[in-house]
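Heads up, the chain below is alone and in the form predicted alone; it's given as structure tokens.
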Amino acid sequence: MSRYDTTFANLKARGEIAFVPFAVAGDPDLTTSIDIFKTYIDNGADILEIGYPFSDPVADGPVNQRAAQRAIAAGLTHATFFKMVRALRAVSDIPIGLLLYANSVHFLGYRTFCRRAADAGVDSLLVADMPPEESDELLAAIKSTGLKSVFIVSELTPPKRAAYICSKISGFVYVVSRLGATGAQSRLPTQAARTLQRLQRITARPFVVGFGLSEPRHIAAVKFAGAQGAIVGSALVAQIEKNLSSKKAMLKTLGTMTGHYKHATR
């Protein structure tokens, strides 16, 4: 069984869904970034979603874009990124998913990137700007290195295309709760529940909802709607940005928020 299989099975047995916090690798610097992800782990994260910084992250809103800019300015490289993942894997066995853009993978070559990711301890890749129709070479590299593939499905994805996308997924289905880029919002769209109901007739893969979740009640709502996990990104990254001048305050706030979000999964 993969780490994902084990995690989702254990959570189901406890009547919980996965809480998946996000941050951009290397934001605001490598050491602090490692401490941020360790804080998530220590306060109840079930799965980590790590963003690989890119200069033009088209799926991300302003908060995550600025985080990527800080990480790039701080000098994150492929080598230091994989070093960071190895540091996290040394302290935890929870699944680690990577969200990135095609240029970052292409730079090293698909097989080289996937091999280095797998060796470091990454469990899955979601290449946000690569449609499944153009992903055969990447999927072959993912499969050959034991990684899992993740793709996005939205409320506008027609049933036939949703089935095709899900056929390419070996990890989990990333279900966006609203249209547009990432970003915190106060309301959880009702479309997310309808999308989950539709997908339940298409695939048995786990559903993890992201984009716009920012409050514990949003986590509870997606659990009620039938999701197996919930991702919170921009709301946490905004606190990183807000507390750049005080690492202690940053980590304390992130730890408290993670605990509240995890409580809502139970």
Contents of the next structure:
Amino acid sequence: MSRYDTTFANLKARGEIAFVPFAVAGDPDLTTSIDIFKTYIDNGADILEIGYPFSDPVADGPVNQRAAQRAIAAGLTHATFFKMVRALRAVSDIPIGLLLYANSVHFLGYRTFCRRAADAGVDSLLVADMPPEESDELLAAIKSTGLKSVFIVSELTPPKRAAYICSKISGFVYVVSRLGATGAQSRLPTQAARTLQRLQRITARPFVVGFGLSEPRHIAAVKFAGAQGAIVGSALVAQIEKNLSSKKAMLKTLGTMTGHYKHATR
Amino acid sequence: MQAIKGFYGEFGGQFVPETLIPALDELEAAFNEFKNSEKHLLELDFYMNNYVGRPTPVYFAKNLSAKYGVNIYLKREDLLHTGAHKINNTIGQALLTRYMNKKRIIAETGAGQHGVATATAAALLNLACDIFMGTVDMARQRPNVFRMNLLGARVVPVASGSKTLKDAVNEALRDWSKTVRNTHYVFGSALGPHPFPTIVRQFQSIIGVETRRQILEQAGKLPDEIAACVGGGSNAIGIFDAFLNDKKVRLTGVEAGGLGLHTAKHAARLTPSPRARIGILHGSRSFVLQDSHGQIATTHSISAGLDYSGVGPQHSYLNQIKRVQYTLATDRQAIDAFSALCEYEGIIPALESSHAVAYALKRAPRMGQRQILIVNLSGRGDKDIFHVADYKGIAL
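Complement to the form predicted alone: the form predicted together with its partner chain:
Everything in the complex follows now, all chains and molecules, and the chain you saw is the first one.
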């Protein structure tokens, strides 16, 4: 059984859904970034979603883009990134998913990237700007290295296409809860629930909802709508940015927030 | 030429977030209907002839030719409404927007030329219009910001990343991914995800169609060579397209050499250098300037229109199969060519086009006296006079 299978099975048995916190690797620097992910783990994260920083992140809003810029400026590279994943894998067995951009994978070569990611302890890859049509080579590399594939389905995805996308997924279905780039919002659109109902007829893979979740009640809503997991990104990353001057306050805030979010999954 | 949907050889594709895929599918279907609809093509022709100012002349530059001992002809896209070839594409895409029943267009702009051309098309066809522009570029190009405002467009400042063209593209893509239902993104060059490179080429290919007819009328034969500057590559593909099957016509794309290839300050993507590699940027796989860790590199050129890290996928392909040769002209060479064209022909060229002129002046001595070299003069240089004065150390 993969780490994802185990995690989702255990959560289901406990009547919970997965809480999936996100941060950009290397933001604001490598050491702090490792501590941020450890804080997530220590406060109840079920899965980690790690962003690989890219200079031109078209699927991200301003908060995550600034995080990527901080990480790049602080010197994050492929080598330090995989080192960081190893450090996290050494202390935890929860699934680790990567969210990244095509050029970051393409640069190393799909096979090399996937092999190094799998060796470091990564479980899945979601390439934000690589739809399944462009992913043949990547999917082959993912499969041969034992990684899992994740793709996005949105409310605009027509049913036939949603079925096609789900057929390419070996990990979980990343359901975008609204259109546009990443970023916190205070209201969760009802489309997400409808999209989930539609998808349940298509695939048995777990659904994890992301983009725009910022409050514990959003997570409760996502659970009620039938998802198996909820991703919070920008709301956490915004706290990293807000607390750049005090690492202690940053980690404390992130820990507390993680606890509240996790609580809402129960 | 396109073996797989949206690919030129191994270049191109649709590397976009999932939320944009339905919009690209819709666009592709609409474009295929549009380009086969006589009614819509007649309307496009009407605007091209009566509003934009087509056809543009092919002009025999006799003074320059006499001096350099070769026959240099200029395709005068600089005479078009709004001052450059950009308007061919924006009118076409604005008509396509109306055909799709969308009410709003957005666009990215660097120097402001594409922004002005888009704002113009929006005013003409009663569309709402938002132009994304880096704050660094806004400061450098205040007159064009004001022009866009006069034309009724809103200029949205982009303060993220390097605050220039590539960040404006990022922001336009972000806007589009949440407004696709009522908005069309008018890509400014033969770049981006499929079908944009094809759409932009189609609307710009009128340049080559006219040129081919005109040179046959005037000189009685095809040219020996055609040169065009390459930023994203729309004016170049526009003039090359009609000659791609004429194997004896040498085609040359001229990139921005900036301060020289030995520095990091250039925008030469197809001329080999350690930073020029195949990558994925803004929706397509093509040559991209990158740093040693795969982050997109910032570029430099005296000409804002050539100052971009990526290049249209068809150019990468034409380079790979050696149908088009790509070379560069430095800032200095472009400025010298700018001055030469002003003095010898009474034409103030855009700094972008000056790169193609610079190549022509370098190339001329190696050509025979009867040979014909056509330069695509893609835009006029009124917008550049302050930069040129600045470069020459003259206060205006």
